[in-house]
Amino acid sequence: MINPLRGMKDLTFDDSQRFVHIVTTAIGVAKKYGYGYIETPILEETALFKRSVGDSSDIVSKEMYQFEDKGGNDVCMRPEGTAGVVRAFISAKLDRQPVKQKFYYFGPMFRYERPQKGRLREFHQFGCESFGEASVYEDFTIITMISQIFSELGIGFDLQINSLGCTACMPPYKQNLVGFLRETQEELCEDCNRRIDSNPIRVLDCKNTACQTLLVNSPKLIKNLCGECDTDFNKLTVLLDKAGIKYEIDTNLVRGLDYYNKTAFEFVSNDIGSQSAIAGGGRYDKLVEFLDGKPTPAVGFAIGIERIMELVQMPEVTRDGIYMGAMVEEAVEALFPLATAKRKETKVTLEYNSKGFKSHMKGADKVKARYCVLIGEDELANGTVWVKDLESKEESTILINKF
């Protein structure tokens, strides 16, 4: 028997229903905020992610499914969604239009990492990207939208926020941070030592417990923000306070990707084992320009669908649609035109084999049908159908051409 690859998982039965419920709920909320659907290829040039996510990130250096295709092109399976959406935004020349653009997407992402609960090599994300709005009000709106999605899904969360500054306040902060890291270099892990020169900010994202203990005393970017970044971050906290959205300022929150600036945030949950991110995002005002587009402010987020699967409160299943069955073999074909007509209006489950009354009732109950419609010997002779409303328990016999 051929099994799924390690870290890859089929979506079937209850999981598939939960997946659809999550995506449908998220799409419903996103549309209310003015977002439209975008679909980007799963396979992209490797250069797209090296330039956007960053060579020093774990995603690029360790986790990408990268290979050379038959045409000699260096390609990879997308490890995240934002870079592809930005590439599509530029390819369609939307960066040259004055209209602000908002997109939502969902689909599979791929990272070669050790599979564990809620973390797969093929996983799914729902995300939103907003282009053309520089105001911190948009950052707040994005966070509000995620809060609404989780509320409708019945998921509790803790919100962590930080500011990553801009091109004015980041360079001097990096110098201070590198000075601190040099002093503690011998005690830092191998990855952190490698990043001191390549991307010192990423050291703050290290998951090594010993490194995190050392970084408690590191310089904090939030205390070294320029006037504009400081004003925006303070405004964000005021907006969150007024909206009643609780949050914690995490001065070491930098996200795992290089393209973020100013606002960064994560939604985390303690209900999936150790505290873990279930959604995250922030502002990336320079990424469009960095990928050769016209300078465009942008902010977005992604939700890890597998991360929240077991947290989702599924709505109560209600009876829906029609179950149709025949109690004599001669009546089976009489049901086909009736089922075809009714499928223009509602869901129809058609049983091809003739069965007894009790068997059909069990079949209707199994598929949670609202109505059970049967044709027996008498109904076939009279051109009628027997109908039972499985909620009200009312029964009736109706002419086929009137049903």
Ligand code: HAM
The other form holds:
Amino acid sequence: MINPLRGMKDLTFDDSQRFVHIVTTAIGVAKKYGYGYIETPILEETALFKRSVGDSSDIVSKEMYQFEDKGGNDVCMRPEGTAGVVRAFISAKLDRQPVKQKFYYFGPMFRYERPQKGRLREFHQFGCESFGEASVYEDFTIITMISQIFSELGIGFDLQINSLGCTACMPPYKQNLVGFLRETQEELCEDCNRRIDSNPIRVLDCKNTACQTLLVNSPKLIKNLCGECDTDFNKLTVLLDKAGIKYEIDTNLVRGLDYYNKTAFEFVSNDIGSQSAIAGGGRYDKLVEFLDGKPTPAVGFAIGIERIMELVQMPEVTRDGIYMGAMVEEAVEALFPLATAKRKETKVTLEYNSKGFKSHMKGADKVKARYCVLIGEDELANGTVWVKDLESKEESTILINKF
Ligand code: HAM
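Compare with the form predicted on its own: the form predicted together with histidyl-adenosine monophosphate:
Next comes the full complex, and the chain you just saw is listed first.
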């Protein structure tokens, strides 16, 4: 028997219904905020992710599904959605148009991580990317939108926010931080030591408790932001306060992807174990330019669909549609035209095997139909159907062309 690969899962039955409910709900909200659908290829040039997510990030340095295709091209299964959307935005020359563009997407992402609860090698994200809006109002709006998605899905969350500064305040801070890290180098873990040169900011979110204790005294970017970043970050907190969206400022929240600047955020849940991040995102004002487009500010997020699957409150199943069945063999075909006509309006379950009354009633109940429509010998002779409303329990016999 061939099984799915490690860290990859089939989505069936209850899970697939949950998946569809999550995506449909998220799309409904995204549309209300003016987002349109974008689909980009799963396979992209490896260079795209190296340049955007960052060479030294864990995703690129350790977790890529990277291979040479039959034409000798260095390609990669997307580990995340933002890079592809930015590439598509530039490919379509949208960076040269003055209008703001907003896209939503959902689909599989691939990271060769060590699988565990909440951490898969193939997982699905629902994401949104907003291009052309530099105002922090857009950061606030995006956070509001995610809150609305989670609220409609019945999911509680904690929100963590931080500012990663900009090209004016990040470089001097980085220098300052590297100075601090060099002083504590001997006590920091191996990973952190490697990162001092390659990506010092990532040291801040090391999960090692000994490192975290040392980092309590590290310089904090939030206290060293330039005037503009500081004003924007304060504005964001005021807007969130006014909207009643609770948050925590986490000065060590740096995110695992290199393209962020200014606002960075994560939504976490305490109900799903150690892989608690259910959504993440932030601003990435330099990425379009970095991938050879015209400078365009941008901000976005992605929700991890599998991580919220078990948290979602599914709507109650209500009776819906029609179950049709025949009690004599000759009547089965009489139901086809009726089923075809009714399928233009509602769901129809047509049972091909003629069987007894009780058996049909069970069948109708199993598919949670609202109406059970049966044809027996008498109905066939009279051109009628027997109908039962399974909610009101009302029964009637009506002409087949009047149903
Ligand atoms: P990310 O934080 O890497 O951000 O991923 C977003 C979400 O995907 C995470 O919060 C988590 O719920 C889910 N996720 C990540 N890795 C796994 C995994 N191995 N198994 C299951 N779920 C996972 C991004 O990907 C950015 N592109 C988000 C973004 C969009 N930023 C701006 N625009």
